[in-house]
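A lone chain, given as structure tokens: the form predicted alone.
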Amino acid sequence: MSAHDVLTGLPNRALFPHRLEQSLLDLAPRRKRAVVALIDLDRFKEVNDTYGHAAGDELLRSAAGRMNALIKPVDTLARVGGDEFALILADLDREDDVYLRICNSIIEGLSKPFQLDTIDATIRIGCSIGVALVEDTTYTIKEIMRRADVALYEAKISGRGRLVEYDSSLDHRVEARENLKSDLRLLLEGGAEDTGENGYSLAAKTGRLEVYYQGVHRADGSGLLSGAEALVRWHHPTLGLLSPDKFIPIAEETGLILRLGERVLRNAAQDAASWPVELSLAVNVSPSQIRHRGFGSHVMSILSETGLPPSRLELELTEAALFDIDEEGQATLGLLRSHGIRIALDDFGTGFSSLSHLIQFNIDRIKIDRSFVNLLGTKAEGAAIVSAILELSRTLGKATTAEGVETQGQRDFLVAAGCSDLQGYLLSRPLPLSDFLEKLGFQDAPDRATNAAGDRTARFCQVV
């Protein structure tokens, strides 16, 4: 019992190293090789948090059963963590790539629906796999596991639902990521944007953050600007201009997302305060921010400091974020909405979602993901999906924004289908504040104290 997992019956993390050690001893005299694979279930936490531990336990048992059915009796599948498994494929010929077929079959098998009797529901998850080939038996078990873990990490950050084999280049990426993490910490905690000799020295090492703005346009045929989404960029001194996907995950991991989010919101609110009153500002927020006890008061404080009316602010959350929001987070969202701030659901339809969240969290706007918009004009399913989302939104009284609009055909379809707003490269690209204002005819951008009106408003709303 001490060597096996009670829930799944698989070997546990105590037995696994002994099995691996025995596999290594068997390799040397026979010129064979082994494979160690770390398997992490994707979206398991969402299922566990949404449906409870009983459903999570049933899912773990079912997943273990599917994987066990795909391997040989001489192989070892162990449960080494909450939703993490480890696999030893032993006694492989040096040129045999059967491990790739087995791992890919595991990915395929775990991506199929699971029928959970505990909740009488069908759910989908998936998995990510990191693989380390073992040919040189001089490597320690610790090094082998490190390599598999590095490969697994790469699989998860590169999109999940995939297999990554370890190679030495991944170590360089890990090192580069650690350096980036250090720079981000200095940037957000060390006052790299302060003036003075010390501030300049630190800024020279870490660079600076800048908020870009991408216009959101009305889908009523006029194409007038209705607002803009704030998108942070990092001007790094050696890596150049970094988009959010390069450093937001790091900020989440390190807990720096609270400082980063507050800085972006404050800068964006300050910029937008002098825009015409009919233009809204959309800012992305993370589950960590929503869960933070002081988030609501911080938001209201920033709006008070900058003079941006709450009714002009829209906070965007992803579907995945909703699963990480507890009752206190829901109360925070309710408080913000009571002050007039709107809540938008980003990337709708791409995550592990529930339609009840549209009601439960009082969502004001649904953002149609670019992956669905890209299907318009190429696949019939695209038009059906987008039309269904728009019809659902109308029925529930929700506004809609279509992201990633890049062709005239997409725009025409969305306008005809009754979408509220459009966003994408066809209409406008993300731009620094000065370029955003200049492109819209607001030449006196430095004068933030005056709220433009009259002909300035007209120029602001002119489609470019």
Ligand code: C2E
Contents of the next structure:
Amino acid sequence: MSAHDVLTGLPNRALFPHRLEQSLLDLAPRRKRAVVALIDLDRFKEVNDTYGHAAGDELLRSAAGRMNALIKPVDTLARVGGDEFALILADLDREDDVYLRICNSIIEGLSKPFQLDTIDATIRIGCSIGVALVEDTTYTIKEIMRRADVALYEAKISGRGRLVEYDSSLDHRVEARENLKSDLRLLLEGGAEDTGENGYSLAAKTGRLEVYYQGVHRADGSGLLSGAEALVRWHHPTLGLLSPDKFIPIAEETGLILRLGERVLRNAAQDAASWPVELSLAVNVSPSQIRHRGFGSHVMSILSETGLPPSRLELELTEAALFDIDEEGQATLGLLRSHGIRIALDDFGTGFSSLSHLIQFNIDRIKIDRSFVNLLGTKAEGAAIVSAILELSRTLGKATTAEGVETQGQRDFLVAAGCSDLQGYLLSRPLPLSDFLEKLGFQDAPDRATNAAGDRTARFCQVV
Ligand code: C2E
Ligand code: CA
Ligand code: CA
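Output block for the form predicted together with the ligand, input the form predicted alone:
Complete assembly follows, chain above in first position.
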């Protein structure tokens, strides 16, 4: 019992290192190699959160069964974490790449639908695999596992459903990520808002965050601006201008997203409060922000501090944010809505159970993911999917924004199909505040821009 996982019957994380050690001993005299693969189920957490633990348990058992059927009795498959498995393929010839075939068949096997009796439903998951080749028996178990883990991490962040084999270049990426992590921590925890000597030296070391604004335009033919989305950027001292995709995942991983999110919201609200027109302001909110107890009160106090009316604020949440939201989180969203703040569902259609979320959370707006908008004009399904989403939104009384509108053809289709708003490079790119204000017509009134005193200019150029 102490060496095996009760749920799946597989060796557990305590037994696994012993098996690996044995494989290494067997390997030594025979000039062969072994392979360690770490297998992580994609989207397992979503299934567990959505359908409950009984379904999660059944899924783990079936997944283990499928993997077991693909390996030989001499191989070891262990369950080493909640939804993480480890495989040892021992005794392989050096030239033999059978491990690739086995790992790929596991990826394929786990991407097929699972029929779960506990919930009488069919679900789809998938898996990511990190592989470490063991050719040198002097490696320690720790080093082998580290390598497999580094490869697994890479597989997960590079899109999931993939196999990545360890090589030493991945260590540089890990190092670069670690450096970015500590820079981000310094930037967010080091009080970069401080002015004076400290502030300057800190900014030189960590750079600064800046909020860009991308216009959201009415899809009524007028093309007028209806709002703007706040999109954060990081001016890094050595890496240059970093897009959020490079650092938001790190901020989420480290919990720094709470501070980052608050800074972006405060800065954006401050900016928007002084815009010459009362556009609505959309701000992205990460899943962990919603789960954080103080979220609702932080939002409300930032609004009262900055004077931005709640009715001008729209919070963009992804389906991932709504997944394991608890009653308190739901109540927070309800409270924010009762003050007039609107909630938009971002990247609609890319998540797991979109329809139930629309109903459950009183979403005000659906943002059609740019992957669907992209299909318009290239694939027939594009028009069908976008029309269906727009039809659904209309029936449910939700506003819609199409993201990533890049061509006139896409725009015409979306306008004709009754989309409420459009966002994309065709209409405007994300811009620094001063350029965005110029678009709003500030360039026609240079007096206003300068006369409003140094303090306004200073505010526009402010370090977030
Ligand atoms: P998103 O919320 O889906 O934001 C839209 C992204 O699409 C932006 O990328 C924008 O520059 C890009 N985009 C807009 N129009 C077009 C177009 O026509 N074509 C193409 N190809 N792309 C277009 P960006 O600024 O790099 O942001 C990436 C993501 O980072 C955002 O995706 C959002 O999820 C996240 N993000 C940005 N700022 C914040 C923030 O302050 N907090 C949080 N939590 N996430 C943020
Ligand atoms: Ca967004
Ligand atoms: Ca989006």
